[in-house]
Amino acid sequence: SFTSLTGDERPSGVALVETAGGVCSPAPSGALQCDVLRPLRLPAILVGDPKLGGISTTIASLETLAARGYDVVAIVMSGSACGNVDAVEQYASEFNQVGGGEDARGIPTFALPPVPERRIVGDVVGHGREIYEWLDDGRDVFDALLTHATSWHRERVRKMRTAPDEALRTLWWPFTQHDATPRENVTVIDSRCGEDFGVYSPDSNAIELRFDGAASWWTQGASKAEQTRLVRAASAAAGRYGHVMFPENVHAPALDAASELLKGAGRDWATRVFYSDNGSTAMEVAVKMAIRTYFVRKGFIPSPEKASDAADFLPQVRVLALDGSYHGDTLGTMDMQAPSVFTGPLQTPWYKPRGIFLRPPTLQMREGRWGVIQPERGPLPGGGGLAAVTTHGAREREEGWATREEAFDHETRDETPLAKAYRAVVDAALDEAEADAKENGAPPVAALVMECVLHGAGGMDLIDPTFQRATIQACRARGLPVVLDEVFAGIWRLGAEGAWELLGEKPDVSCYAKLFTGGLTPLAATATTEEVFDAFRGPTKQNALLHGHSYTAYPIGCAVAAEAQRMYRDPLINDNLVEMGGGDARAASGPLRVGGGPLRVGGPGPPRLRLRELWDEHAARAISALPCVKGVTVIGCVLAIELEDSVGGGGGGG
């Protein structure tokens, strides 16, 4: 038992689960055992074929369980003239296993004597007593197996009972106080299946599985079956490549992650993919491509032969942003933040923003109905623009709508009152800006920046996406290159692959991370258009993007890109998926509804895929008419429920 062995006065013993047949035999369901079974993740021991052909199946298997996180304990087996257990003996000592630090290699591989044939005399069936002289036989080695079983087993819930206590003494946590951390409070995970972590309870001194509420800080997209397939997308790129510099070199894992992203996401607007290692870093790499692309457009690099000369009388620049956005924690994303906890003198020192920061109205149900929230102190950073917005926004606020769909009705929204006020807001605030830089020499805005259709980490806000609209409109009417930060919303968080075609505006530059790779590598990739890779074009290297890492596009994570792309696209894997203005992708339910009936998003086209809504936008109605709710945003994936509390706070302070 779990308990036993590690010296609690209760009832000792062991508890052997035989597999039948070898490790990728079928279960009653059809799927592999190893896989049914490793959710448990049980200490294994691969009993070896000692047959011709056995070592290559002995090896086979060793890999397939450790593919699969399984911790293979020993190895067994039987004696034969074949040589077998020589071969996998010497192969297993230097097999590494994973978090068992010194101890985690090798494997053992005990050897018993060959196992007797039944003895058959004539057409009578002997009495089989020499399989009881062979078990007596290997009875110093069953007892050194049970020895080593029992040792490892101490040992592993040792490490996992004082694992609390080492990570206090040598982690650092990110946003995390730890003097407000008691020991208890430090979750032990020994291992992730599908949706569930196992972890460690000191109470119960056993494994017990739980749900994964926060998708492991929003990553997770693979069901349990297919995150096999990442794994194994992980594993092929590893063996194949390991790690390769990328600059002036491709490798198909890079091509295909790529070409999934533009026909996905980027598609009808994005023809490159610069490769980052996290989504700040993509935005960083965002800003710099808008403002060179900002630079060319107004002029002040006349032609690429030019971008030397110029270089020194380009003016310092600022962008048209959101207050409540978060693209990150980099020096250059954080100075596109408004102030907040991130970037108060405590974090961040030397934070200057440099930004003109509007205050969004957001998109909220409360009490059954969604309504626009217009800003307490207005949208712009004056306080300027609230009268107009309260008054034109009268009806949105008040009256709002039955379903979402109607707050995303972008066709009768843009002709409202509400939707020209939007507009005539951020008018003012881009001719206040062009006045300050005429007149005072004050930095010009160079590029718009935001988070597209949800604030994440500032507070779950879904912000009035006729706002988001007018924004985008102003600014491209001004010759300003768009960036939008879809690091959390984009590649299916909020329904549609890219989140701005729920804005039905597109971008010029658009930053994806998170769910790009599923939830197994880190990755991140910045799309633009042409004209955006063309401002970097020039006959010296000071004209091209100076901007990467070592490992740029690395392989693995470029393998594992491109297959969960591929996953959450194909209807055959993924049955969450349907055809906008048709039925279910498999043409065998109906169309998608959100918020009661189809999302009309963009112009004419080609169907476009959607994800059935994970919420049930009813229930959400019912939360939101609790006396305890303020509100409820509930689209695609998320589901966020603001309380009634006076301390508030939300974000990273709260």
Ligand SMILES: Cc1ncc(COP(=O)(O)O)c(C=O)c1O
The other form holds:
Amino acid sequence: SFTSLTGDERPSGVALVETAGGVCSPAPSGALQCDVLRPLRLPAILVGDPKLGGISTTIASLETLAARGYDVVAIVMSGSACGNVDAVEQYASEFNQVGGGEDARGIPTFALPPVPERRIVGDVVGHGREIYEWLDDGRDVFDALLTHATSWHRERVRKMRTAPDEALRTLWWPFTQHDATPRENVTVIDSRCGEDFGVYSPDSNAIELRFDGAASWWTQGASKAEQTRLVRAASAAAGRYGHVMFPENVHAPALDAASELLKGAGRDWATRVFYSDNGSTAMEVAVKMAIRTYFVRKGFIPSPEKASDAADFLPQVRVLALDGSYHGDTLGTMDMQAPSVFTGPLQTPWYKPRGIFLRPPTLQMREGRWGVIQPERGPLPGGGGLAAVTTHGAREREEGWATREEAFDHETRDETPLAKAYRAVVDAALDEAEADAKENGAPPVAALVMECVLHGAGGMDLIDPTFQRATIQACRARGLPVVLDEVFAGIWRLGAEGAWELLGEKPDVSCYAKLFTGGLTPLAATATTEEVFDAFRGPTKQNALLHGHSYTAYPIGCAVAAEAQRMYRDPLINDNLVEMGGGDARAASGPLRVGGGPLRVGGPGPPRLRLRELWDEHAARAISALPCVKGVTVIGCVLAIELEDSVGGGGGGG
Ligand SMILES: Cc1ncc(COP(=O)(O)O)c(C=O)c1O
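Output the form predicted in complex with this ligand next; the form predicted alone has already been displayed.
To see the whole picture, the full complex is given below, headed by that same chain.
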């Protein structure tokens, strides 16, 4: 009922929730009151402090509330000889809040008469009759405050009610057919609270919590309590740096986030971190890096110094990629993807698939057991004659596995006929490409590019890890750099910090975004080995990596990324962590931490951590046995349920 919003047409009332002490005074649990009350999204009336030092206390409280996303509707202060009211009023009159709009700039300050001194009344300290006189004297101010608060509230409701119309008029949503989006389908998000959105419901005229089942495009990783930790990192970096350009510059957040990535997802393979803004650009730069590495490895560029001289003679190249992988929507990333409705001529006639696309076998739990699902044969959809290479016909143990772990038991599975069949398919595809390059001048394959372990946007398909291992090994054997796209799968989403760990194969280049910043700021990283970095060294700028973005390595994003990575990895904060051997990561948190600082890097180091299974396996098994369910995929934070399609053929346009 605290969140119920009363509109004009209903009888109105006012409820005041008075906190004890200041906004940062602890609640009984020890958490700060401003954190405990935050999910309710109650508008705040800040009672200022008229005493000596009170300007600072009041302004600090205002900043604290604003940093947590509160709407501060008004400040009310009793007068004093210290001049606090004037100072606070001046500060608050310029205070800008989220979504306030031009008219709502500034917070009004209401000045009450000075509160009478407390004195001894009978045998207690308190106020006598004069407090009633003070209330009387302040009546006009209280009335004005109530009028202001009521009209503020009406305005809040009005804005939420009209937001869908304004959105339909002025915004352009991604992946959305506006003509097929009726007004009532537009969700008005008032705030986020851990795993939920606070959504305005016009029916109940209230803010309701709705579970964010897609973790906001898989970016979210912080609990309601830990969100504040990331906000703090962001505001400290914003306050200190704002934005600063990056080439030949360095700042602490850039070093901090890189160091966390190299000791986390990049541990044991990566030595360099290149920053960009989002997953798509991280992938574009990854492919640029991989192609140069290929040229150097194959001797097209005899030495990095010669890179610019040789540029005219370098061939066009292709990549080996997977049908169903998604790497983004920029023109470059589209070319790494197999044809689909997202790359069709209606989207852009510039699309030019630059891949040999393997159609991968997947794993799914069906009727309680895990098994390999071989892909369909046939040309790629919308494909311009492009055929997908499939592993169809390769046979797996018919009985499948009781647990997913068995399907990820690489030692055993690598020896099976299926693994050998996978390798043969990949080798045959690469042989054919090599022959095509030699005989017909077709672009040679220069790199392997694939999403790691799970096709996220492509439908939550868990790719058979034995197939991905075979593909990586085949490419490595031919000197092709391996680019993994861990934008979705990396940084714990599938239970391991680096998704490559689940494959037991290290990449040459890998991309991280989404969870990298805990869902707070957009930032991506392309991590590489030293060999890849070396491919761009040389005496001139021409053969350097001439790629960057205005906001490359912006300090706010880096500060959040550093904090998010530490937060996930700290067993004292993240109680879902377990040690690889099944031990309790909390119990081990003593030796894992060095001087209270982050985990040790290099050498034998601390044991690698995993997330405990977050979904109830028995429930997932039972769901997979339901007649309306075709199969279930469950790994790390992901639970995907594929329903039987009785109508037939959903299609990419659905
Ligand atoms: C695997 C993968 N790669 C790349 C991207 C593109 O990332 P962004 O949307 O940040 O450009 C996505 C986005 O969903 C993704 O899932």
